[in-house]
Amino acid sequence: MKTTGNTILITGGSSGIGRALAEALHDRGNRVIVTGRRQALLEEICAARPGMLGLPLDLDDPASLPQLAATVRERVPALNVLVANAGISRQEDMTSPGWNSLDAEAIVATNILGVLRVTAAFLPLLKQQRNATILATSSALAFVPRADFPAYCASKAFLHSWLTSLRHQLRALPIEVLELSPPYVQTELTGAQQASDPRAMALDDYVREVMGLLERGDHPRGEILLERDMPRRWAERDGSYDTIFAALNPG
């Protein structure tokens, strides 16, 4: 993926990694469209970055995605990069007497079905471009899960497998398929406390490293992974899965 001169749509671009990527890519001379549920926040983000476009998208509303796709086809038909970044995470305790599947179903709807539906909506447009990219946000937890976030980790494992198949199916087309697999980063994905957790990687540092990997084309197999996350990526191959799982899930 080239890092300048693109027209880029980022779902979940109003906060966290999505917003930081949107700002970094805009600052490198790309036309960036960010989507989210909160119109006021989209306007605030775009006011700080003149030329950035904010469009509403609520993946829980069946009419929202078709409306967005129609607007993009009309206003920015040169779209050549889709960043499917919208995602949610919730802790689950399946030993609790009151546990049910509602949180897991919400995670599947956003993290899995949301990515599939967004890709389906924009793939026809991407196929018309000379060079296009689909980038979806997975997680380093796709490879070794945290057991207290079971549906979240499983949703990212699904994306890892699905993106591998998508990459293979699109191999004859000028569409690159990339998987972004962040570590634990200072965002509000799991709540406000994560944004200041000293154990988490600073958001600016993470996006800086990601942009460096993109600029160098340093993403073998289409996977954008930091060096620190390689032990998790190859845990099963290296025979270290049980050790890493135990470290992530003490007790």
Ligand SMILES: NC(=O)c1ccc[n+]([C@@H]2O[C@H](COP(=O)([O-])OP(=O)(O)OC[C@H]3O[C@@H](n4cnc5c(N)ncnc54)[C@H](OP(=O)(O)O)[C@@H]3O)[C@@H](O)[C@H]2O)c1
Given for the second form:
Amino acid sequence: MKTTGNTILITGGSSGIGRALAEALHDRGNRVIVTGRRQALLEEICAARPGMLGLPLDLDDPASLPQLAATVRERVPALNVLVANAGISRQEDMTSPGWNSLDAEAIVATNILGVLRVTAAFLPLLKQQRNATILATSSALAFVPRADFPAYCASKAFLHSWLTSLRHQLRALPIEVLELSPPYVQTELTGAQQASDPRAMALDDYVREVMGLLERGDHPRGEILLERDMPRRWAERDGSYDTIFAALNPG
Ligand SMILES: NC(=O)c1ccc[n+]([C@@H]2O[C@H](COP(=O)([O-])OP(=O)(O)OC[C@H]3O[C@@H](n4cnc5c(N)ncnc54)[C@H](OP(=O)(O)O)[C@@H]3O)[C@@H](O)[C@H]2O)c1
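To test you: the structure above is the form predicted on its own. What is the structure of the form predicted together with the ligand?
Every component of the complex follows; first up is the chain already shown.
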């Protein structure tokens, strides 16, 4: 995708990677719409960057997405980039007597159904544009899971496979399909402690690298991956899957 002159809607734009991407894209001359449930954060983001638009989206509320899609069709019909980035992550211990499927179901609802529904809601509009992009956020954990986040990793593996098929189906249309697969990054995805975890990559550094990859068009097969995550991406092919799985899942 070109990195300037687009009209871009970002789900999960109220914090973390979505917010940082929204700000970087705004600063490069794109019209950006950020969405999420936390209205106060959307207002704060837009107040700091005039021209940015914040619109509510709650993927858990069946009425919310159709409402957002109607508003966008009316107010920003030039929308040509969809960033389906909203996601949640929860640790699960299936050996615990109290374990049930509720966390996994919430993850499936937001990370899988959320992306499918957002894509379905905006695809008709994207098809009307001369150039369009659908970018969805999976994870480097799509390729080798961390076993203490079973449903989360599986949801991202789903997205990797689904985006591969979507890209193939849309190949004759001017709609590019990109997959963003972040490593462990300093956001509050798993709680406040992650934002200062020294083992996680600094958010600014991550988004700077992503913008560089986008600007250079350096995303083979539509996959936006840092160089350091290539061993995980290709673990099965390279015969290193068991070694990497063991390193990620000690004991
Ligand atoms: N940080 C990492 O280490 C990492 C690594 C790999 C992949 N990722 C992926 O990156 C994406 C962004 O995560 P992040 O790390 O930036 O964490 P984050 O700061 O917690 O961002 C998650 C975003 O999703 C939105 N969201 C969650 N549930 C929603 C719902 N039901 N309806 C609408 N919006 C919802 C949140 O907005 P509201 O709360 O305002 O609704 C928030 O803006 C996720 O898909 C995540 O899986 C992150």
